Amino acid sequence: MLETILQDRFAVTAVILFGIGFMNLMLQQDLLKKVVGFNIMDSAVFLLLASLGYIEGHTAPIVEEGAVNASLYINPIPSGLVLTGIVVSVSITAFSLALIQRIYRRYGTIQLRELLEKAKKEED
């Protein structure tokens, strides 16, 4: 059991991080804390993807001229997906923070319950 956990330590860490981020996203009322939870979830997914592409003892996929054995390299596709995901994650975080700033200027709070109460009062 312990041997399996140690062998899959990156996947286990990714699952734990994802759970922490998800619980933070669901339980927090502060919008900034929700963005932090979303970023923790993103990081967990990136860790999982990077760990799936890594092969112990193999090197980066920089093929030199005359290389014979291509099986000695790690898989480059998860690394590319992680880099693309980081760019998307940063963009979504920037947009979310700008949106939270606009919400704060309009309503004077970033607490979800207070926002829902104020929005309900505006409807009436």
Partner chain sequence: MIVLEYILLISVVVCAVAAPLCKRPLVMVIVYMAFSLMMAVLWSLLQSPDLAMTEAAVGAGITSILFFLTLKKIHALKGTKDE
The other form holds:
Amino acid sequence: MLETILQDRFAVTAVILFGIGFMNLMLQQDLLKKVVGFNIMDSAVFLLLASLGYIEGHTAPIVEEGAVNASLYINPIPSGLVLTGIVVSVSITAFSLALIQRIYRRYGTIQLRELLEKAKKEED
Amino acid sequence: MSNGPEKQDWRTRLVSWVDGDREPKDQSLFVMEQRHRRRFLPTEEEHERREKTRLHRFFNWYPVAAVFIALTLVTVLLGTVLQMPLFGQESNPINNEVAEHYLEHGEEDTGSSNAVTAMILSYRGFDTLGESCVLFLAVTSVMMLLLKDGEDEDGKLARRSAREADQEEHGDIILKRTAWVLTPFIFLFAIYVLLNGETSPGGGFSGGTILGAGLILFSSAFGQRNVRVIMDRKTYSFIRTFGLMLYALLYGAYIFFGANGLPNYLAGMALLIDLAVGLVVACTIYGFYALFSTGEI
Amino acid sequence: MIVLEYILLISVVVCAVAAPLCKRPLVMVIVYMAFSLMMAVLWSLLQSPDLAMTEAAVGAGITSILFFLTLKKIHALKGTKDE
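Requested next: the structure of the form predicted in complex with its partner chain (the form predicted alone having been shown above).
Zooming out: every chain and molecule, the one shown earlier first.
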């Protein structure tokens, strides 16, 4: 068991990070902290994906002249997927931060509990 | 002639029925049973108190449920992960013939020896096209949320220039000097990464983000007015759209000319596609900064 | 190398736990920045230099700048209260 965990260290770390991020997303009252939790979840998913493509002892997938042999390099597919994912995660972060700014401008707070109370009051 | 108004009437009735009016004028297609609504308005305090208890109860139970769900999720995921093939073995099912093909034929197929760039820009270019659209839309939606509007143009300009002059005068000297030294190197590195994405690590996404970061450093040190000299809002929108269009066009041509059995004269196309992606990404990132810091580009 | 991996993995988890627990939002963003930097080193340990470069520029640079600007806008930094 312990050996499996040590061998799968990246995947296990990714799951732990995912759990931490998820807890933050659910439990924090501060919207900014929710966004940080969301980003941590992002990183966890990327870590899991990238660790799947890694092969012990192989190098980065930049094919050298005269060494066209797939058994020298790691798997390029997860890297490519994660690369697009990282850039998208920035835009998601920017969008949610913009939403937070608008919420602050409207309600004057970003604490979820106060926010809900204020919104309720305004609704009535 | 005489049934004109009647027809009209019929049509309006139908329309009002479709629109969800409860009572069509006289002929009742659907007449909801009209019942006097029970007057049940609790007093203001009572209402507030009830709302408070409801919120209170919600916030009492919410953490317990959240922790429970999170722990269950982590347990299930951990179990799954430990059942997965071991980390770093060559015989893992993910290392199948697709990756092998990308690595072994990537260079002749796409003219790019960096397999990741080859994959992003050529083999899975539609993926990247969709992703560029995501970036484009992200900037657009952030613009919708943060762009300032509803002011007269003159006052805005005057205030903007006054504010920027002020900012320039009282700018941080450490930031200014450091930026003065660092900016050229950052731009140089960004362009290197952008143009050499095929032979070394990097490519459109990395180069674009570094370029955007350099623009941000420049803009925050020397004021946004100096960036506006080379890139005002019109140019910005133009570059942003141009990058995406260029990408779509080039990739369309790429597919049209028969992606894999690529004629030789098209081998340099990956570089141009790379450049288009870099433009889109850099514009996206600088746009975020500009919109967040001053609310305008 | 493997020792470095363990150190980085553990400190990534520590940073992820610590970041949202910080009282001051500024400290939270800085800890998150450290988290991103360590992720960048991890990518390069996983032999993905493309990812490492992008993450270093994005995570430590751009995301943090966006967070800082947001903090300024919502008056959560010291000295931005009366604007």
